[in-house]
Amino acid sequence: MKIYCEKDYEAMSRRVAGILAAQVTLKPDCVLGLATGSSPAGAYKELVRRYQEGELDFSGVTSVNLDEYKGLSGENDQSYRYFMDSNLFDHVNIDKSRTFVPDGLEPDSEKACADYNAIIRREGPVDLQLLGLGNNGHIGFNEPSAVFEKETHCVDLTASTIEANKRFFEKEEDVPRQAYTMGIGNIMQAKKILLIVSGEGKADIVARAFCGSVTPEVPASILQFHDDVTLVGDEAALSKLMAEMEK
């Protein structure tokens, strides 16, 4: 595993953007696995800047997103399709017909998941999968569980995830209680994985994920078994991991 410990969020975002940009430059028709949330937002802003300055061309890129809230349309400003459009896709020359997000409006969970698995198989393998890390160790919306889910599935969001996400909604009651998410198996099939973490609040879970046992109770711990993982974080988020590694 490669680890980049950056001074702050801005430096971390530049590092992540640089890795994503290198992937696009080296393989213009690459498949990117993308994530949403506050952690990657800065990296997307930097990618947009590089595109606007003529450094990047997204015209051949395909993207597959990790997850989507069940029940939200792509026009809902809290949906992950909306996030990707407003933070990246609307500002670069990517072909939106080749940007894929689970269908949050499909009420039949089995169909929604089967359809997305078919897309992943058709478009994949993912060359570089970007991940964030939840406070409880989730990647995508793979919450702590008794087993590692292999493929796209519908998940009941935990109380801690709802609590963490309620800041994006008018009130807690508006936060969806379910989401469609790639499974751990889907994520682990990516050729390369790029995990981004920021803030002191992530320090404990980062250390548990990479220095503790591999267990579905800490979903991100499975990344210990992937042979090409890059972890980028700020000093606060990586503080306890670095301390453990120095022992």
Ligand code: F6R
Contents of the next structure:
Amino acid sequence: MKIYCEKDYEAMSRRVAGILAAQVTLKPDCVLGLATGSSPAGAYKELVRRYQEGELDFSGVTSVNLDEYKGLSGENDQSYRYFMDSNLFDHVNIDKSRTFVPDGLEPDSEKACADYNAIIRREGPVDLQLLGLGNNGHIGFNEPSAVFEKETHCVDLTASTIEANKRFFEKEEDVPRQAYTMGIGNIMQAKKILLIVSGEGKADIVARAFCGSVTPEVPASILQFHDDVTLVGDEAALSKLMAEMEK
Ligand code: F6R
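Previous: the form predicted alone; requested now: the form predicted together with this ligand:
Once more the chain from above appears, this time first in line as the rest of the complex follows.
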């Protein structure tokens, strides 16, 4: 695993944007696996800046996002489709019809998941999969559980995830209770993984994910078995991992 320990969130975001930009430049028709949330927001802003300065061309890029809340439409400003449009897609020359997010408005979970798996199979393999890390070790919305789910599935969000995500909603009751997410198998099939973490609140779970045992109770721990993982974090988020590694 390659680790970049950056001074702060801004430096981390520049590093992540640089890795994504290199991918797009070296393979203009690449498939990017993308994530939402506060961790990648700064990197998307930096990519938009580079695009506006003429450094990047997204016209050949395809993207597949990790997840979407069940029940939210793309017009809902809390949906992950809305997040992607407003943070990245609306500001670069990506072909929107080549950007994929699970269909939050499909009420039939089996159909929504089967459709998304078919898209991933058709468009894949993902060249570079960007991931954030949940406080409980989730990646995508693969919550701690007894097994690693392989493919796209519908999950019941845990109390800790609802708690962490309520900051984006007016009130806690508004946070959807279910989501569609790529499975761990889908994620592990990406050629390269780019995991980003920021803030002291992530320090414990980063150390557990990479120095603890591989278990579905800490979904991100599976990344120990992927042979091309890059971890980019700020000093606060990586502090405990670095201390463990020095032991
Ligand atoms: C978002 C996603 C989630 C987040 C994770 C961390 O698409 O898949 O796994 O990456 O919850 O969120 P932030 O970055 O907001 O701390």
